[in-house]
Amino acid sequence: MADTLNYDTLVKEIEDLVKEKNCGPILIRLSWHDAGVFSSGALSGGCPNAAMRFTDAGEGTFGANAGLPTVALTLLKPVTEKYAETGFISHADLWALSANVATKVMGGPDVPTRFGRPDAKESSESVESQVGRLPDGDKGVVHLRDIFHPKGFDDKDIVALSGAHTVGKCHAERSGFEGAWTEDHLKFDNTYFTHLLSKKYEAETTANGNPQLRCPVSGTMMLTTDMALLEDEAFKVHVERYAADQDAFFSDYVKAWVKLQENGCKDLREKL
């Protein structure tokens, strides 16, 4: 079977999966949490290596990754078995490619994918903890900078990457938060930013005891980290620019997202 596998069929099968299962947002989250553990500050190391597929310890057990080893990888399993488990592509590269294909399927920009991420062979190749590496939704401005600046991202990058919240939902049983950021959570556009500026949100506490905000008119929600983008002028200027210019958002998002997906990687190649 390996002889019949090729890049174009792989992309097509990911596209079909996203359209059939409406799973684009969780595939983006899978890639983000795989790559987002990288840090070069007080904490160092971490890279996209698909360590989450091991659930005996490490990243596969992190609370921030709840739902990814089960829901996301179950959805991706048919593609994984055909392409990653046969050695055609690494699991880590597949996760990155799947997120980028999903982004395009949902109306977002073309995101280039480079290849050559090696896979972790066991859970011990995980980073030590999610603390200081992955953001908490109930924190503010200082926390965002503390998390993202050591990854090499400036304020503009932080706002651009936050724009991925234009798709997907929070699930109380996974993150402790509940709801979608936009009315059409399967459309990748700049609505997240227009909502931030135009809608009024009221504070609420989820059934899990977590603080968030909800628009009483649309029923959409925002996290504390989302609202922080309006509280700091250095962030807000980019929110306003992206709300007014979707092309600017797409351009900056692609640059920041590719950097995120490649942090901690060496010798990546243009072709699979």
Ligand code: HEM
Second form
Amino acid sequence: MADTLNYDTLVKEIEDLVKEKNCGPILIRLSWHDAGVFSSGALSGGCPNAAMRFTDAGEGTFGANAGLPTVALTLLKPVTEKYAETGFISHADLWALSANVATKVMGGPDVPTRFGRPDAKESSESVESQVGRLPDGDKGVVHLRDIFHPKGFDDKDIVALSGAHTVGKCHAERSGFEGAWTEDHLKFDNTYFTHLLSKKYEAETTANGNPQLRCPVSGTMMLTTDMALLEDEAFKVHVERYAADQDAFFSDYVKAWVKLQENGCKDLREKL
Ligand code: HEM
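What I would like now is the form predicted together with ligand HEM, since the data block earlier showed the form predicted on its own; can you produce it?
Below: every chain and molecule of the assembly, starting with the one above.
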């Protein structure tokens, strides 16, 4: 069977899955949290390795990853069984490719995927903790820099990457935050930035006790970390640029996103 598999059918099956299940946003979040634990600061290691697929311990049990080993991997299961479990592609490469296909399907930029991320073989190959590696939505400017600078990202990258919140939703039963950042949460465009600049948000507390912000007119929300992008001039200039120029957002997003997906990886190749 393995010899009938090829790259084009894999991409097509991911495209179909994203369209049928409207699961583009969670596939982006899966890749981001696999790669986003990387740090080269006081903490080290954490290159993307699909360690989240083990749920006995480690990344698959991190609170920050709630919904990813369950909802995202269940959605991806038919593709995983056919292509990753037969050895055609590593799980980590499949997660990276799925996010990039999803971005495109939702109207976002073309993102090149390179291949060769080795998979963790067990949960012990996880990083030790999410603390200091993955961001908390109820924190602010200093926290954003503390998390992203040791991954090699500057202020512009932080703003561009945050723009992924133009798609998707917060789920009470996963993060404890609630709502979508934009009205069309399946369209990848620069609406996140235009909303940040144009809407008035009011503080609220979710049923789970989490602080967040909501626009009473549109019903869309923002996390404290999203609003932090307006508080600091070095962030805000980029919010303004991306709100005015979607091409500039896409171009900077692709550079930062590819770097994120490849952080700590060695010897990646252009072709699967
Ligand atoms: C800047 C700091 C960030 C914080 C604090 C943050 C926090 C969150 C939270 C709390 C959720 C809701 C999860 C849920 O309840 O299902 C979420 C969703 C999401 N995040 Fe982020 N995030 C950040 C950065 C990023 C980055 C860098 C990306 C990708 C480039 C990203 C992509 C997404 C996507 C696509 C969703 C929607 C998932 C879905 O609809 O299931 N986020 N984020």
